[in-house]
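Quick heads-up: it's one chain on its own, the form predicted on its own, in structure tokens.
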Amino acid sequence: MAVGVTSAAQASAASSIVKPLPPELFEVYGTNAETRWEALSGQGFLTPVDRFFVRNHTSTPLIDASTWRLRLFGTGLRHGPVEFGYRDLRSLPSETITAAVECAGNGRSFYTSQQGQQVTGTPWKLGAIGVARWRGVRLSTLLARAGLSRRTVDVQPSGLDADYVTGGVNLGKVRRPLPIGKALEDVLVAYEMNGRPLPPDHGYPARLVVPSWIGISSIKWLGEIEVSDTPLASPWNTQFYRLVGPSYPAEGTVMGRQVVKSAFELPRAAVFRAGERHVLHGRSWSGNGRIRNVDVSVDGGERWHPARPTSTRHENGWLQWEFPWRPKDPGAYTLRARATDFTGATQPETTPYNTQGYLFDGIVAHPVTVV
């Protein structure tokens, strides 16, 4: 059982979440934060601590790290369980990895306002994802170091935060299982968040970090990995996180990697000056790896040109890129921009309808006004 935890609410009954949320870098759902993008113009390709999304079940908990143990149990482990301290994990080999974390929910707003068709959650924009430099170890470390056995087929991280109730059920401690393959090839179980220890609300004294895959698999304030050589279940891939709509099987199916996705540095309804050059700033990522190519529109999408990269094309971050723009009259115009990942992904201009308005890729119409 874990030690040392008390709830965010009992320090700040103000808000389950423990930063502070300005106005003009977040905006608020409930137990969640999305970052404004034009808050990450001229920000730098990481996203600063201070405007890296939020994305809570319930409250954020303030963890003892003196106290605080990751506990390894289950089938899939030859010698039974095991634990880890939080000095114990900072001893252990370190790896330091760049990756992005976004919520499977990204861009679920435009199922409604594109696409007319009425989904259920928070109605996120493109700012629930952030980018940063994340250290810790290798999950397969902690794995051999318990004695993973070669039956295992699952692991199943939880968290430490409040369980969770909707519709008067108590589901438990937020958690989701992944795949042997892929807790093996490249999840961090992380401690440090661009070079300092993890603040609350992003998952100290420890999280998971799962390169490429959608958020929930990137559990926070880990505090117990289930080890499990039969497949495992949560509600969290039973109930939540499954693609159920007309394009898909009875039973939904399952999400895993994220989808392509391109946002401009523009607040909504940006204002520009008509016959002057600006530069539009924007950045485009895939779960599937590196950018390819991102072409921009600046008439509804009936013209399409190339847009300059100004960073590298990064494996498991997002690609930086800009388009000058020198708009000759007034009115009301829609930029939109369209990214294709090294796999030939490319954003449609619609995404398939799915219930619960998870993994959006639609290419996103962006309002602007010229005076």
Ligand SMILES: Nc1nc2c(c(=O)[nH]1)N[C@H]1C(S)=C(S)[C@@H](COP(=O)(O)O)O[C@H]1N2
Second form
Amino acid sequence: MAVGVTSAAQASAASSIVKPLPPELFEVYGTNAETRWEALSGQGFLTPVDRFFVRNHTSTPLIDASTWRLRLFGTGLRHGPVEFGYRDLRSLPSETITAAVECAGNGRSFYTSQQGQQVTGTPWKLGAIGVARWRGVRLSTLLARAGLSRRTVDVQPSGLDADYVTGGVNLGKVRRPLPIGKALEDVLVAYEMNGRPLPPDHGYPARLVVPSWIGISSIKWLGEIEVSDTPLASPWNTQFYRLVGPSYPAEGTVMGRQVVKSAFELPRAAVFRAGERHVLHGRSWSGNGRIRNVDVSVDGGERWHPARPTSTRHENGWLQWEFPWRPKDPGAYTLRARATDFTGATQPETTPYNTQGYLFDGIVAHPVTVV
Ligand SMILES: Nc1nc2c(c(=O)[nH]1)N[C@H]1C(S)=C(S)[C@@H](COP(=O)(O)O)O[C@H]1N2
Ligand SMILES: [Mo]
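Please could you give me the other form, the form predicted in complex with this ligand, since above is the form predicted on its own?
Starting with the chain above, the whole complex follows.
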């Protein structure tokens, strides 16, 4: 392990995550914690850090920024390796963006609970997403300063967290290649989240933020970036984060962009009073860009009615919306929300199966009770 790096698991035997995970805000699965959607009720557009989901392959490393270095190297650099320290990074021209980070497996549990399919991986509901304001330096700025060659095809960021060992095999540092086109387009090397230095769990001192792409692209605790004039590979694009299943080619499909989803800011099995007016709140988002419209059904998917947008339509965030509801009679109801983005992509009744349960975009049935 590098100098100046310990880990949350060493510091406190209990958890691989540093920040508190109160049960009213999070549901915890091993080294990962998802945001409870009811914890976003009454919150603004951004997900506060105290309720932003955490996805750790191992454990949050505790890194000393004063000795930290980000090293760029590889055949895609014209003058050899280059290093940046924390102060170097903070003194370069900065940019602030609003963007979601969302795990590729967000919604995975619904392959099983709605479609009866067995999939591997953390059984997230819909809380493996958060939207934050990120400040940092464009990756294109760092690459230009480092002497980027025109022949570069891929860059591969890797994290300073411990090697990932699974099934008795050490797969090394968490890392995944990113095509140079995306790397130069809108990727940020972020050092602030919601106006504060990145918290340890979210990548301190610096992480990548890759807007609209699956969360694994946004490598935390950056240590190195390989810049290559030949295609790069890692287990995170050959073994994981590929779509494998009957609707995909035999070698599987490499994933980039996220898909369309919606969620109600309600607990599962929420209770409402009959004969009273309630206002249901929710959010919808898409890796393709802005949400065009959201429809809600309260009768099991028979009739659909437009929800009312309550936030701006954001390119890389979500659309907040509301829907007034006055249930007449007591009983069991199923709420559904279905979003359509500006490309016309909409949430289907079922999502084609893939073995690792990625990119679930199906309409989610949300059971509630009226008393
Ligand atoms: N170094 C490192 N980067 C990482 C991970 C990790 O385990 N190690 N997890 C990835 C995955 S799978 C996701 S979904 C996002 C989660 O970001 P968050 O924990 O800040 O919400 O970080 C990504 N970056
Ligand atoms: Mo993820």
